[in-house]
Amino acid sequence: MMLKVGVTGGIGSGKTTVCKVFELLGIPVFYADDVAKSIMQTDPVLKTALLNTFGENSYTKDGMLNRAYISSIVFNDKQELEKLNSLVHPAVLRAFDNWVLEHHESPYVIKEAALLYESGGFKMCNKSILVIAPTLIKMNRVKLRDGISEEDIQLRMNRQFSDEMKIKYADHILNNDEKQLLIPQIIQLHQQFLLIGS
């Protein structure tokens, strides 16, 4: 059976950086958030569900997802966000299952998802890795990367479980605090997963 490893972490924790290192080690990575954006555009069942739930303005006249419109509905309304997630997450899980079949030759695969624990997606993985970093470091990384205000970053952080809550679910923790070297921590996990996956 294919070993499936979930990778998550709060905004600015460095989970994408971690996944790029795993890719350099030859491990396929499924980026759930990128796939979600893509299938909202391409999955006909999901498109119909989004139109039925959020109305005809969900897509532009030329059939493109109207991100600004959807964001304006779900950004400050937890119930609307839950509705959106309840439509998108099952479609992402289907896409992940199909993707895993395509990578059956690999010793293991990784699923990167910002809301791995919040969505319950971790239950589909054999192991999960949580990438953590101090709040100040995360804030600075996101400000540099996205050029958004601390208030906006805080709003995004508030929509995710806290690190303390995520630690309860995590099988492994990678500390990306810019003091401990990250790559040796990743290589150590990689070697463990190769043994399990072989």
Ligand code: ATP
The other form holds:
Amino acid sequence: MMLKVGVTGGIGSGKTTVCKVFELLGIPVFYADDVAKSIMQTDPVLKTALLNTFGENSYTKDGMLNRAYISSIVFNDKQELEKLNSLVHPAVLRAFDNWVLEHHESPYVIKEAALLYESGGFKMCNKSILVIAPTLIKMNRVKLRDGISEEDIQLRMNRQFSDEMKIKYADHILNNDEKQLLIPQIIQLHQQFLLIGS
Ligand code: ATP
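Can I have the other form now, the form predicted together with the named molecule, not the form predicted alone?
Let's see the whole complex now, leading with the same chain.
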């Protein structure tokens, strides 16, 4: 059985940065949030389900996803958003299962997801890593990276579980507070996973 490790953390915590280091160590990473976006364009089963649920305007005549239209439906409508998630989520799980099969030669694999605990996706992982950092640092990183306002970042933060909550689920915690060195913490986990995975 392939060892599957979930990596998560709040917005700006540095989970993608952490995953890039794992990739440098040769470990394949499945970026669930990116896949969720791309399969709306590529998974025929999901495409049909979206068309049936949100209507023919969901895709343009040449088959391109009409992201603006779908966003306008689910924006500020919790029920519609839940409908969308209930279609996309199983498709991401299918994509992950197939991706794992393609990487069977790897000692372990990583799944990165912003809402790993919130979505229940962690249940499909054997271990999970939570990346944490102080709120102010996370805020400043995202402001710098995305150029968006503190209010918008706060709104996004409010949609995620708090770190206090997530810590209860986490098997491992990486402290990315720019005081403790990050890479040695990652290498230590990598060594542990190599032992478990072999
Ligand atoms: P999101 O959920 O918003 O995608 P994330 O958790 O994936 O965020 P990253 O994109 O990895 O976070 O990091 C946010 C920003 O902070 C990036 O620009 C990254 O380069 C920077 N960053 C992350 N960790 C550090 C660090 N230890 N020192 C300096 N900059 C960092």
